[in-house]
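Only one chain is given next, in structure tokens, and it is the form predicted on its own.
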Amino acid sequence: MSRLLSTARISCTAMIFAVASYGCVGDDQTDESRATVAELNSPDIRPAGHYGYGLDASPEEIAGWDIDIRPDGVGLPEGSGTAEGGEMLYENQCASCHGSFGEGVGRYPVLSGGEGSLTEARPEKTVGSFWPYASTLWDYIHRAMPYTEPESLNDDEVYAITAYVLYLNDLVDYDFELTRHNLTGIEMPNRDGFYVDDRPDVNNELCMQNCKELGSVRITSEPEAAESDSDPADKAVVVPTLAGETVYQQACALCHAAGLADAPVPGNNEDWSERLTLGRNVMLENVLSGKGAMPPQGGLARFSDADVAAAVDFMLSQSRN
């Protein structure tokens, strides 16, 4: 950040220096001012693709974006990990949102199983039976996981959760030790499903003949309501509030199953037995409005009131027994 700092106090000052030395050259300004006018906007000493402001961007400013890992291997960092390292890591980490098992939870991915899907009306489609390359794993774990704190694992601890999730998917031993010299080596069982698109580019011609003339063209009719004897209120959708633990595993398992920014996990009587004590409508009107990390409605925007009242109810049961 300090250095993106940096760079955008230079290209302000550039600016103001181009432009307060521009507004100074007028008919009574000296040879010398407009040679400088001239030096400052002089197509012929800037490099293409510059506007004459701005720093090129350093290797190691380019580095902390290119993070990117290729199918062949390329870009992959030096580390290792094997499935028996990577499965606390993964517990802690991934289960919450995708099973102990790679199962999934609610609606989250599902990260194993799925062999022999592809084909049927309703495909699972997981690591070990849709992704092709094993690389993307470890690219998508290093980038965006975990949800809550994306980038936060260091290399060996991303090679570990890569190895038990293949481990899941019983593509590698529980003992294997992954390391950028042997990922690409993985032969993944989708891996000869995908195909370069090979449809020709199509540009249609476009047709500027026998065109009607401009405020010819007329609405001729006009869509008519059908009539109804039936009363308007009968016609009244009726949307069903979910049940409370559909919505917590939909939303609120990520954080309150883990216990993440001292979110109090249900069914611990310690983390609940404050927050009993306000009373029902206290905490449900938290939740609502938002109070510390958690914002309004507990971040559950496309759910209604009931469903988030109903989500809270169900964590209450869990903590009351």
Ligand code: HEC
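Residue numbers count along the first chain shown, from 1. By rigid core we mean the largest C-alpha set that fits within 1.5 Å across both forms. Everything numeric here is computed off the predicted structure, so don't read it as measured data. First, how it differs from the form predicted in complex with the ligand.
- In the core-superposed comparison between the two forms, the C-alpha atom of L166 has shifted by less than 2 angstroms.
- In this overlay on the rigid core, T119 has a C-alpha that sits less than 2 Å away from its partner position between the two forms.
- Comparing the forms between the two forms, the C-alpha position of Y90 differs by less than 2 angstroms, with the core used for superposition.
Take the protein just shown as the form predicted on its own and give its structure as the form predicted in complex with the ligand.
Left out here are the partners and the other molecules; the chain alone remains.
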């Protein structure tokens, strides 16, 4: 994006502006001194630079963090990829959670299907049935997926996987090549399905007496198994504080709790009996260096070896009983 001014800091107007607008707002205090959007948008107003703190951000620094993509294509990098080329990438890096056809594994999000379901009692909101823009898919896969290793895909891989997810939604052909130039042209089925917030959309009255007919009040729903002698605190799960369990929850549970890719489930003796003969230390080594579908350290490099060891011990403590 072009910059009007790169280094100019103070002009005469800016000086006045800066002084006039100096001040801060406390709770519920009026603040006529603050500039309005219109004022700030005025071409006469230049950066105030009143404090001058911080360093100028260089184009290279900005480029490293500026990852956002807009529906008009602003932000998309050069690159390309076909749905066909995305298939294996998707199968290896996405299907364990989202399913080979985008159907979702367990409670992980469903990425395909649901066409025409938006008015049904149980709408299925997916990329194909609900998302208004393909740019959002590129942006999100690049920014946040795969879940355990965000920002690990290169631009061509993101193009290819995006194309493949679109293909899973019957929006492009198998041999379709997605590029920076044709992405904005992809017309998503629910593109026009959104409108800007127009609430308030309801209007209750401030009635005080005889607001309903006496005897007309009836209970329409209650939680299942709502018995007045049940104590909700008993049913609730208390968040654990054990270090090993904390690491397990953050780094390991997403595969191990559900047994994704045949990861052994803590507490399931069948999954563990054979492995236990390896001994704790060998298993720990295997976790640190990766084994089968398990990435090194379970995919989270920020944990120390000791943290991973604590998590292994926690898992084993669950599995011996």
